[in-house]
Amino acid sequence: MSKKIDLSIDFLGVHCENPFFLSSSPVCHNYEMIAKCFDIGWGGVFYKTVGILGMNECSPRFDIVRKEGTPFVGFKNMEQISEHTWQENAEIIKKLKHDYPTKVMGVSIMGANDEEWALLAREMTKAGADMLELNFSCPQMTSHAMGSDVGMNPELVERYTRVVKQNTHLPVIAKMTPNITHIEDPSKGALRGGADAVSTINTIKSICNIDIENLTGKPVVNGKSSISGYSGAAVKPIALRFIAQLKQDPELANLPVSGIGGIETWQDAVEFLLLGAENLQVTTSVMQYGYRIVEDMKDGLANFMEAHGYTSLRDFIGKALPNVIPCENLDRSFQIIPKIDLDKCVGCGRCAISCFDGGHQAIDFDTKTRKPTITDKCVGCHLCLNVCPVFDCITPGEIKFKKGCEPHDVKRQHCYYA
């Protein structure tokens, strides 16, 4: 590289290496695990979430979302927080400080009243943890003084936040849950408490799928299932939307963010950079992919930022919200037509099928040459587009003008495959 690339960044005033973090989950709940993935090259990691007791757990509690041969698009998990108590916890995590002391040990605690959020502010920071998450979000809690019930209640997350400040000199982030149609409104909750960050999203509660064999959702725990969280990366478009939501709010703009929700290539981690995160939690990329990913994560975000001259994180972050306007504000003046290179196709039809059942029937389909054409009922809508199978067969075509308004220089959309 020609140019110096620097991943770390300091976040909350913790010197972070780069921004990957794990997420509290179960790929970081005890040494073993969280030792390898420091050797490997992760920054940091968000400790599983620590509570007073040790969790029972169901079994089965993981199902999938396929989507036509692909690796899982989508997770549900049923697993609640720590197995082990505080107490066992409070062991490790001292252990991990001592032998990986570059490393961040940021540490997830849930507590079910004041009393229970106060012991284990005090006892985690004790520990040795750099930053505390203080878990509002979980969407399988067996109790509901817990997760992500008490997450959609701005009040208690301001009253539990300020009691964890009241007891821990570290920064405090408090996790949203995405459960609710404002997530601006707790995360207000948590300023008033006092928190130094937020990070958003934890999972969606969700039922992937029905066995109709038992007739229940999967998986399937002795005949009966339960709505749980969903991550992985189709939700990575919620994730976005939120954190845009976070930034772009007057009261919540220098609030800083640590992004989470469907992780799995550099590519993610710079759109969420980009959208003003400034630290990355990755899960269930792990879980499907192993600790391994974070190098190419690395590599993959430091050619990119070479690619565009940047020497630091900072230099971009945060550089897309300004481009993100509501929706009645956007140019609608124009129809970029699209075109259609008919050496690149491969005579599939799905454009015409598609444009004809889905769109503006503007796709002509010559059945014995097998080649499109498209009419001039073209609207622009890119539908063909996104469903054409060959790379760069329909690409965005010629710039048309709507009667009456004026032409202008168009910023257009080129990379549509990545």
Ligand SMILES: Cc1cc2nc3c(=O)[nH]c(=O)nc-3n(C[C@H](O)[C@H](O)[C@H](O)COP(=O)(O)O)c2cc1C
Contents of the next structure:
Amino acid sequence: MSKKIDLSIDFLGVHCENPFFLSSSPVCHNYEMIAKCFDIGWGGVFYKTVGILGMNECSPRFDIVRKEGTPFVGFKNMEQISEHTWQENAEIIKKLKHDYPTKVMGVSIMGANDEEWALLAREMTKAGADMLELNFSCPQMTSHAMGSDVGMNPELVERYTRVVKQNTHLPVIAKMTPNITHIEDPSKGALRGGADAVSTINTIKSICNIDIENLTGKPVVNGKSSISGYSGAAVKPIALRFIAQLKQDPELANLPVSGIGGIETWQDAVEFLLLGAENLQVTTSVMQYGYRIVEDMKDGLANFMEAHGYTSLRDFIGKALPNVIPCENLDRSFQIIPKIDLDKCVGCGRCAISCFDGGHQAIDFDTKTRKPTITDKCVGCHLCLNVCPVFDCITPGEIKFKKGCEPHDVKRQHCYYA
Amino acid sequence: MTKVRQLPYGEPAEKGLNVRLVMEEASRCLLCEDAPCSHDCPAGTDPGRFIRSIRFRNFTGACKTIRHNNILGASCAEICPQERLCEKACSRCGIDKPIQIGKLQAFAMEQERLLGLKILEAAPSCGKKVACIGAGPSGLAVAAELAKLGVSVTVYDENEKAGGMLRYGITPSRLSDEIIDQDIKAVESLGVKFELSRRIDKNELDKLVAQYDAVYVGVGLSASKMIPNLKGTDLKGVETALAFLKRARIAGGKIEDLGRVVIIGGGDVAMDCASTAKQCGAKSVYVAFIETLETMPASKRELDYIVDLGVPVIPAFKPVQLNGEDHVTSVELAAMEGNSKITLDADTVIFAVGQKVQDDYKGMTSDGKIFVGGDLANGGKTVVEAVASGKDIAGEIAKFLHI
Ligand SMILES: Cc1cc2nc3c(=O)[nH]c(=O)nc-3n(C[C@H](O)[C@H](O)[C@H](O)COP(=O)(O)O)c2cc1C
Ligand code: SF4
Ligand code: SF4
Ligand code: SF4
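With the form predicted on its own already on screen, would you show the form predicted in complex with the ligand?
In what comes next, the whole complex appears, and the chain from above leads the way.
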């Protein structure tokens, strides 16, 4: 890694050696795991949600969405919070903080009433946590007084946040659920209750697959299944959307955000940072590939920063926000007509099929030569470009201005690595 | 229609993978724990690690891993016999076929070229000076490893360009000047200096030994062997493999009048002579060797390559004499078993029957300030093994110099 690049960031007044944290989940629920992840280079963790009692979990508890040859496009789990009691967890946290004083110990907590929230806040503060994350967002709790049922209710979020703030001096982060239309509403509740930041997203309520012989969802737990949380690469677009919504709300714009959802590469990390996240949390890709993925996240992020002349994360955090605008404000004065490199074209005809059946019948496909030609019916939707199996064969070409529209400079999409 | 492949001199023999195919290939990788592929790279290039970087889109990181571990990473990507090294060890063999590790490495090195990445930089000086004789694979590796420790290194070579066998013993369709230059540039970026077109004989060697804190002799096996007592090897039109490959490389493939070519030898160098002769416009090319197809030393990949180019091979025949008055006109071959005989008309006969050390360095071993390695010490192996040997010797030299 380059010497000039600094990946550290102060988040809520806590110094983090890098922005990469494990999100609260089975990737960080005991001493050995967290010690190993710290040794490999993670900046901190949000310790697996601590409740009053340990949970009683089902088996099996995972399912995946697979797409031809790519396992784990998305991941579904039916787990709840920590299987240990709060006393057991407090001991582990104390020992970790002692052995790794420079690493950041966020601790996720979840209570079912004022008293439980207050107790957990006090005890985890005492155990040596650096920040508290309030889990208002687990979608598969066996109690409706907990998890995303609470997180969908701005009043309850405000109330429990306030209770926690009254029982700790630590920064408090409210973890929000994506199972809602306007994530801004409960987030404002958290802000009123005194939250120092929000984190999002937790998992999305889902049924990934149906077992068509057992007539239930997957995973099958003794012939039955439940709606439960979906995470991993597939949810990144939804996470980015919620983060943009939070950061663009005038009331919430200054509330720091910790970004979660489908982060797997440095490139994903940069995307969250560009939308204003100041801290990054990861679970599913760690479950799939292990803690070691942080090595390429850190190195890749540093390489990106070096190539762009950034020396600290704050140089570019939030830089993409001004360019995410309402649909009605987009420049609609032109069409970018794709061009086809006939030397590269292998003559599969996929562009023509998609353009006809899903577009504007703008590609003539010569069945003798097996070569496509784009006609003037093309509207520049770029379906063909996304469908073509050959790298760099169909690319954005000429810019055509619509009738009556003044020609002007048009900024094009940057094709990094397809 | 001809089934024979036409490939102009110097055009790449194999196509590289574009970024999309690279991502597909990298996602086939099982990202093994304690990766077997990494264990089986002689030079410790660590494919398990750089493939993981590619998989997680950290292409620059992949380049760093390769460069730090193997100073000739770009060349090795092209010419390593991966099928009997890293790819043979690949866990994915147990599912279908191995990851194309060489191709992924070539892609990473292509990124280094395209993005103009400067990965290595000169280390602060430790005050020691070392000379390397021979700018071939092992000399370059020794030079790079020592330079990383802050040693001031000068590399001497008799040829006009650095690279040794990389440049003059391999045909450019398999290893282009561009890629060799990329590796040399990496060596130079560490502050290593080159004195080219400088032949170091015994006499000069003594001077260097006096001048430097240590001298590495990595002159390789740069003289060609001949079959002893074979009648007609002094005729015009008879030459050795290295002389032929070198003159083809220098002339950019423009050598005329090869006429009908017969190549004697069954190793990779013989295969390279065959493809080169074909690409230089020889009227016909035959390759004959004493081994069988099973026991010939050339890799299957090399044999397939020349067969694709339409070169007939004659296994299990040995040359018995070369005919001609002043210039060679034919070669007589006899079967290793039985009584079959073949006479091939020939205007050019190329011997690729192995290499030996130049007379000046015959029998030389490490002694005092002098360190001997590479092909000279191990009797001629692959480039990646020369890099490995170079890394080891650099370690010995560093110990000797107390750094
Ligand atoms: C198996 C599993 C268990 C989880 N347990 C918790 C939990 O106890 N507390 C919590 O706040 N989030 C929990 N989560 C949600 C994750 O912390 C994270 O918000 C979500 O998985 C999205 O991030 P990802 O795509 O990187 O996995 C869990 C997720 C998974 C997959
Ligand atoms: S992953 Fe480990 S704990 Fe889970 S089922 Fe397999 S062996 Fe058991
Ligand atoms: S999809 Fe691509 S390769 Fe296939 S016909 Fe169209 S342009 Fe050619
Ligand atoms: S052995 Fe094969 S599958 Fe395993 S890490 Fe190496 S290349 Fe990948």
